[in-house]
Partner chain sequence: MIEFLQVLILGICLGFVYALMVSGLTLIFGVMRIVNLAHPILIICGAFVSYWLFILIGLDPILSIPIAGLVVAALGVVIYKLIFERNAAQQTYSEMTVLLTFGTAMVIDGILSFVFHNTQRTTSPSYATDAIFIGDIFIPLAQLYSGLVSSVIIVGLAVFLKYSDFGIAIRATSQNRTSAELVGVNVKFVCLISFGIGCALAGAAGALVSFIFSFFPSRHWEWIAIMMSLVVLGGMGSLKGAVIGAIVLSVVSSMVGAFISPAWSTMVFFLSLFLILIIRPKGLFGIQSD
Amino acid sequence: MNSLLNINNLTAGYGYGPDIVRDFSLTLNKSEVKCIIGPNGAGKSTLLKSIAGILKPRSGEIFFDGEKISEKEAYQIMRLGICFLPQERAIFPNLTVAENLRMCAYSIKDKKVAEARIKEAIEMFPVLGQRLKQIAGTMSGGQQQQLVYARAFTIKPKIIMIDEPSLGLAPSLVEQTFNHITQIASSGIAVILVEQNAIRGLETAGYGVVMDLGKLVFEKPAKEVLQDQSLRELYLGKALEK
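Mind pulling up that one chain's structure, the form predicted alone?
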C-alpha cells in the first residue's frame, strides 16, 4: 500500500437515509491533484466528509499513509495530515487576519515553529501580510479565500480537500483562486478538488475523476477528459463550449 490515500469500497450516507456514496474506491499519491466532477447529488461532498471523518462510513475502509482512518474522529484525521476545506469559508469573521492565522496554528506545540509557519503562509499569500490587523469578515471574498488557504497551509497537511472553491466568487476572482490551488500543490501537498467549474478544475488537476449516483464512473488523466469530445458532451456539457 504505497499510496498516500487509499479508499476501498466506501459506502456512506446520512442517518437512516439511502446510500449516497456507493462502493467507491480511489487512491491518491503524494503531490497529486485529482479533480472530482459529476452532477449535483453524485456524492462528491459526501465523499470528502467521509474521508475527513465528519461522516462515518457505513462500510469500506480508508487508509492514510498506511494507517486505517475510517473509524477515527475528524480532529484525529486532521492532526494526521488531512485538511478539509468545506464550501463555507471556515474563518473567524470577527477576528483579525493575524488572529485567524494564530488560531489555526494553535495546535502546533512549538511556538517558534508556529510563527515560522505563519510567516511562510504570509509569504505565499502576501496580501494577508498587508491586512494582519484587519477584521477578516470585512475583507473581499477573494481575500477571505486566501485566508482559508493560508490557515490550512500553516498546519502543513499532506492532503488538502477543497469543496467547490470557486462557488460564490466573482468571475474575476476564479482564476486567482485556481492559481492559489496550483501554488499549494506545487509545495508538495496532494489535493482533492471538487469543483462545479469543470473546465478550470480539470485544467488544474492531473487526473479527472467522474462520480455519478455515488459511484466511480471513471478516472483518467485530466487532459484526456478535456480532449475527448464524447466525454466532454456526456459529463461536462455546455460548460465546455468555447
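Alongside the form predicted alone that was just displayed, please also present the structure of the form predicted in complex with the partner chain.
No partners, no molecules, just the chain.
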C-alpha cells in the first residue's frame, strides 16, 4: 500500500456495454515509468480513462497516495496530481497559446506560483513564448505537441499518463515527443505510457505491462520484455504490424 498508485481489481466499460477492462490490478511507485502495450482494442485507453475519472469504474478500487480516488470526479483526481494526456490532442484549439498555458495552470490556486510555472514551461519550450498570441489550433503539429507537454511542466503532477503519444505523428516528431517524455520522467514524475510503438515505448520505460482483452497478461522489467524472443513475436510483433 505504500506505492503511489494502486489499482485493485478494476473493471470498467461504457454505458450498458460489456466490460472492457476486467479485473485489472497494477501498482506504480514514485518516479517509476511503466509502459502498457497490447493489441488495438485491448482496453488500454479505457484503463487510463477510468484512472483519470473520465469513466467511472464499475468495480474495483484505485488508491492514490493512500487516498481512494475511484469515486472522485476527474477534476478532483487531476488536482490531486494525476495528469492525463488523452489520445486526442488535449489542447484548446480556439484559445490562444497564452490562454492554453493559463488553462494548464488553472488548478494552481496561488497566482504567483502559476505564473512562475508558466514561465518555466515557456523557458522549456521557447517556441511557445514566441507565439503566445497565436490561436493554438493554427500552430503546426509539432508546436501543438509542445503545448501538450508544457502541461506536465506547468502542473508538475506526481503521475502523468500518456495515451499513444506517437499516434499519427511524423517520424521526426515522434523523436521529439519521446524526448519530452524522457525529460518528464527524469524530473521525477511517475509515468504510465500507452504506446503502439512498443519497442520505442519499452525503451523509455522501466517496466512493460502487457494487456489483452481487458486483462493484465503479465508485467516484467522492460528490458526482459524486449529481449524475450517469444514475447517479441507474440505481443510486440502484433503491435508492430499495426
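Take the two forms, find the largest set of C-alpha atoms that superpose within 1.5 Å, and that set is the rigid core. Numbering follows the first chain given and starts at 1. Everything quoted here is computed from the prediction, not taken from an experiment.
Its Cα shifted by 2.9 Å, Leu95 is compared between the two forms on a rigid core fit.
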